[in-house]
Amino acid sequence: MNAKEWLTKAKKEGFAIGAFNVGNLETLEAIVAAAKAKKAPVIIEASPGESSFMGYNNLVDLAQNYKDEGVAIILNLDHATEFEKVKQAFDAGFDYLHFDGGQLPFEENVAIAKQVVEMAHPKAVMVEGEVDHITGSSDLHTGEKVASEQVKGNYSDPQKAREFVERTGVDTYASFIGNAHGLYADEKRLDLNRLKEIRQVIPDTFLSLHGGSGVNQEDIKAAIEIGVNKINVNTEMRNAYRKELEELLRTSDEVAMYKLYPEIIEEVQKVVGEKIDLFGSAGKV
């Protein structure tokens, strides 16, 4: 099944596919291990920074290796703000492209998103777009309340979302409804009524929820019920990786780092597995 077929299945059956960022091989192995154990499809995604570090072509080859083993993987470029980076991922063979024009003037955002769609759709590559900038960063913000970050952004306007989708033809729309990137001192709560309004005006468009780390679990379940089909997770995985690495370096004299990685992979896999269960995608492969 290709990316669109998987998201169509998710929409029809009422679950969401986890989109997990990868910036190194250990994290990739953890995501794949969770996908295998849970028999779940996964979106493996990398930002332009992560893609440059890993290598665009390397990511495509690594994903294909696991696809050949029967793992249901969609490879996504996450939050690319420049057309050139989107094209680089497209040329490398990514399955899904997220153009983030949320900080651009609306007309410029529309023009570039439309250009991406015109490039991608003939090759059956999916495109995600957004209008309102999703605030925060994929870091630990545990010294502040999430509301301090949420107020920095404009919550998505349903009518603007409809205009954007109609004019660009994007497959997936990423809204800002309180889902700031990163982890904070408290749980994120979502504006579910706004999400319902967005679902009503673009009923045929897939919905993506970024900033999936640290969101109230009942809000996650409700968002999926409303129609979210893709949920991004990054910071919780990074946090698990770093905490386990720091503990191992504190307690071990081992210098062959690959001998420490299995324990790190296991901790990251736990995070991914818990999200797969929460999103309802376990057992769908």
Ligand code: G3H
Second form
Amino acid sequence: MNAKEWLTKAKKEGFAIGAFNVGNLETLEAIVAAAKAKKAPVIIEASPGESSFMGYNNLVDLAQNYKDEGVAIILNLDHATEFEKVKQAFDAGFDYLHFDGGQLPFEENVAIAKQVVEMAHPKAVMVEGEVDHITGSSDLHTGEKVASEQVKGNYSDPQKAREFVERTGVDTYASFIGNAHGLYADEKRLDLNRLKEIRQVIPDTFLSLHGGSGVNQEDIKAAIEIGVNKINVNTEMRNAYRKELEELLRTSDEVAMYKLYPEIIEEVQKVVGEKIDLFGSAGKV
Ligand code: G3H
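Following the display of the form predicted alone, present the structure of the form predicted together with the ligand.
Once more the chain from above appears, this time first in line as the rest of the complex follows.
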């Protein structure tokens, strides 16, 4: 099944596919291990920074190796703000491209998103677009309340979303309804009424929810019921990785680092496995 077929299945059956960021091989192994254990499809995503570090072609080859083993993987370029980066991922063979023009003037955003769609669709590569900038960053915003981040950004305007989707033909719309990126002192709460309005005006477009770390679990379930089919998660995994690494370095003198990685992988896998359960995608492969 290709990316669009997986998202279509998720929309029809009312579940969300987790989109998990990778910045190193251990994290990739953790996602794959969770996908296998849960029999779940997964979106493996890397930002332009993560993709440059890992290597665009390496990511495509690594994903292909796991696809050959029967793991249902969609490889996604996450939050690319420049057409050149999107093209690089497209040329390398990514399955899904998120062009994030959320900080550009609307007309410029529309023009580039359209260009991405024209490039991607003939090869059945999916495109995600973003209009109202999703604030925050995939980091620990210790001591900071998420509300302070939220006010900095504009929540998605349903009418702008409709116009954007109609004019660009993107497959997925990245909604901003309180889902700022990162972990905060308090739980993120979602503006579910706004999500319903968005669903109503673009009923045939897939909806994504970025900032999947630290969101109230009931809100996640409700968002999936309303129509979110892709949920992006990064910070909780990064946090689990770092915590375990710190603990291992504190308690071990090992210099063959690969011998320490299985424990890190296990901790990150736990996070991914819990998200898969919450998103309802377990057992869908
Ligand atoms: O695209 C990546 C995500 O939106 C990650 O958000 O760091 O809050 O999990 P998060």
